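Take a look at this single chain in structure tokens; it is the form predicted on its own.
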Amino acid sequence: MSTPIAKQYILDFEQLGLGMFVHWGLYSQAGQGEWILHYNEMIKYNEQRRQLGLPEEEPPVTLITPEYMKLKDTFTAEDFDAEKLVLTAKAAGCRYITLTTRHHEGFSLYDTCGLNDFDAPHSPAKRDLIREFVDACNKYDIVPFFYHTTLDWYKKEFSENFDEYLEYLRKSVEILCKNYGKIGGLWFDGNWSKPDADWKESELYATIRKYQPEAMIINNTGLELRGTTGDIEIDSVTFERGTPEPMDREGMPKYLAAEMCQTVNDHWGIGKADLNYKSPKELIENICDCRKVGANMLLNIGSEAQGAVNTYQNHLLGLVGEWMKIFGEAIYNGRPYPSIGIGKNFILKSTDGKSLYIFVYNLGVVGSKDVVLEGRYIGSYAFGNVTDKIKSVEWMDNGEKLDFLQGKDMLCVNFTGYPYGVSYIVRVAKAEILE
């Protein structure tokens, strides 16, 4: 069996490396996560079942309520600044943004062109927010991606006339493909809600290929089926909140990319009382762990009610950006390399074949034992299965040359510690390969 040859647009996607996911919709005004409608309805449904002496279960269907519909009347988007959002992503080292054009609640941030009036132009916002988003992305050289739900609580046809609903979904996606110029791709989410249904994916994907032949098509397989392949038109497997596994592409009918999506706390949509934010350490290690196996990292934030990004998320992204300014070259240009390291340490090889990037975790700080934290290490690490001959090794952050020895398939580098006052979480050394 042979490994399939990657199409250029898939290779271009892999080169992006790091993206920002943005969840924003009517649910953001409630500030309790993007599934708040479903969970409120589930509570009501099971209260009725308890009164009848029946066990709790998931409601068979979730439909939007009149009370929830009122959130449209207060959706002003007054704090949404597309350029500011894009510049925040760019400062974090992100090269693409995936924005929720429509989430499960069924409300669209784009002009649905008469399909319904449950969209931003028919709300107090009176704006096509996706147009603003795409224009800002194009201005600042960020690739726009569109998240689009396939599960819909607004359209009763989703449960009552599925074929009619699927045509509505296809027409919705057609609008996004026709009206906003070239996009990086579409990111679908919701097929897991009807695992045995015929989603007519071939018709949906054919529409995308008609207007956007080089758009990435991604369909989230959810928490239970991470890394699962699907329709032949799918271009990347997904790993929701799970560290990606190495891709074994041998014998595949098509070269597939991989992408992990992770959120900064416990919810995708903003949770005002969700204080469980991840540390910069966890997020930076997530990025590195993804690239170790060649996967992209899609890092999610939840915008506030009217479109602003809160202070903590801005600062968190800023810290990730500080790391990316120093080591981003290794994230963008590094690809999996079959070396064997100690602990979490690993090596990537540059796309031009001229360099190796050596990722070192838990490195100590230079100084006395009183300032070197327990579990940190300074000294030599060995890497097996390194077949390239090395000319030199140096830290990417300060250019310090590192001593190394190389034997048959073995590379041993003497890693100096961080200068006092510095700790990058994961430090990367660049090794130049002898030509």
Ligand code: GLC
Given for the second form:
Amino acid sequence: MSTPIAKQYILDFEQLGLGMFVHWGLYSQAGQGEWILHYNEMIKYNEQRRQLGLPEEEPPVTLITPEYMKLKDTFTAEDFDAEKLVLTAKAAGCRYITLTTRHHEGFSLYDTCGLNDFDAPHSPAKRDLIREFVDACNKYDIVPFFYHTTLDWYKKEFSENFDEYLEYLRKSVEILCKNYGKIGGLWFDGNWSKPDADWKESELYATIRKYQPEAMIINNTGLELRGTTGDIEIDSVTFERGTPEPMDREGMPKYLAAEMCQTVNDHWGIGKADLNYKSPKELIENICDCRKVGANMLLNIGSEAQGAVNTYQNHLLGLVGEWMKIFGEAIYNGRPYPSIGIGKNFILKSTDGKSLYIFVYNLGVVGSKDVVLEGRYIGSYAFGNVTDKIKSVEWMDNGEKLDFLQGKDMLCVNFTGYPYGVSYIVRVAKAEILE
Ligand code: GLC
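Given the form predicted on its own above, I would also like to look at the protein as it appears in the form predicted together with the ligand.
Now the complete complex, all chains and molecules, led by this one.
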């Protein structure tokens, strides 16, 4: 058995490291997450069942209602500024953005070119929002990715004539692959809704390859099948809201990347009353945990009704960006390294093989000695399995040189603490390798 050789575009994807996920659609106007249609329908459905004395259950199908369709008439997109969105991502240290071109509700932010008029150009917005998005990405050197639903509440064919639906899906995706220039990839979501159906994936992916031979093809396997592989054209496994596991590529027919998506609170589409935002600590640790095993992190925000990003999410991403400005190099260029550290500490090796990045969690403040203070420490800590010979070690944020000792495969570094007034959550030291 051997490890498969990676295609260059998959390696390039791995080096993007951090992406911004954006959920925006008609549902954003309700401000209660992207599943609001389904939840409202489920409540109505079960009210009827209760009157008939039947137990509650998931409705067999969810279909868009005339009332929900009206959200299109108030969709102006007046606050959507693609460049501003792209700059928000850039300031957060993200190198790519995955935007919902069409979510489960079936409304397209792109021009469906006559497939139907349930799209942004036929709404009061009267614009092709995906065109604006791609242009802004290209302008600021951010790679555009298209999220596209496969589960559809708008097309009744989804439950009544599945083959016809699949053809509609394929044509929709063809438009996205043909009309917007080179894109980073497609991110599908919803095959988990019909686990036993024949999704004819090879036809869909062949359409993509025809126009975008080097696009990443990703298909979210959902919560229960995290990290599992599927069709041979798929280029990355997904770990929705999970902890990515180290990839064992031995004997795999193809080298796959890994990506974990996480959202800032408990919803993907904006939840106006969802105050359960994650802290910068959770997000930064999440990014590091992903990179430890070589996975990308796709961090989601939900745009507001007409496309703006609210202040809190902007600030949260801004804090992530402050960290990325200092330590981003380790996130983009660092690849998994077999070393073992104490606690959550770990090491990555740079893609050029010249440096190691040493990630240190729970570091204390200078002067607190090497005693445990609220679970924090400073002082000497060892890493096993370090076979590279080290020339020097220094903190990436202030360049302070760190004393170290090396014996056999052991590296021991004396981690001075944070200067008073500083706390980076995870601090990274860069070690230069002896040639
Ligand atoms: C789940 C949800 C979907 C969301 C996606 C993001 O599949 O159904 O609403 O877009 O996760 O990963």
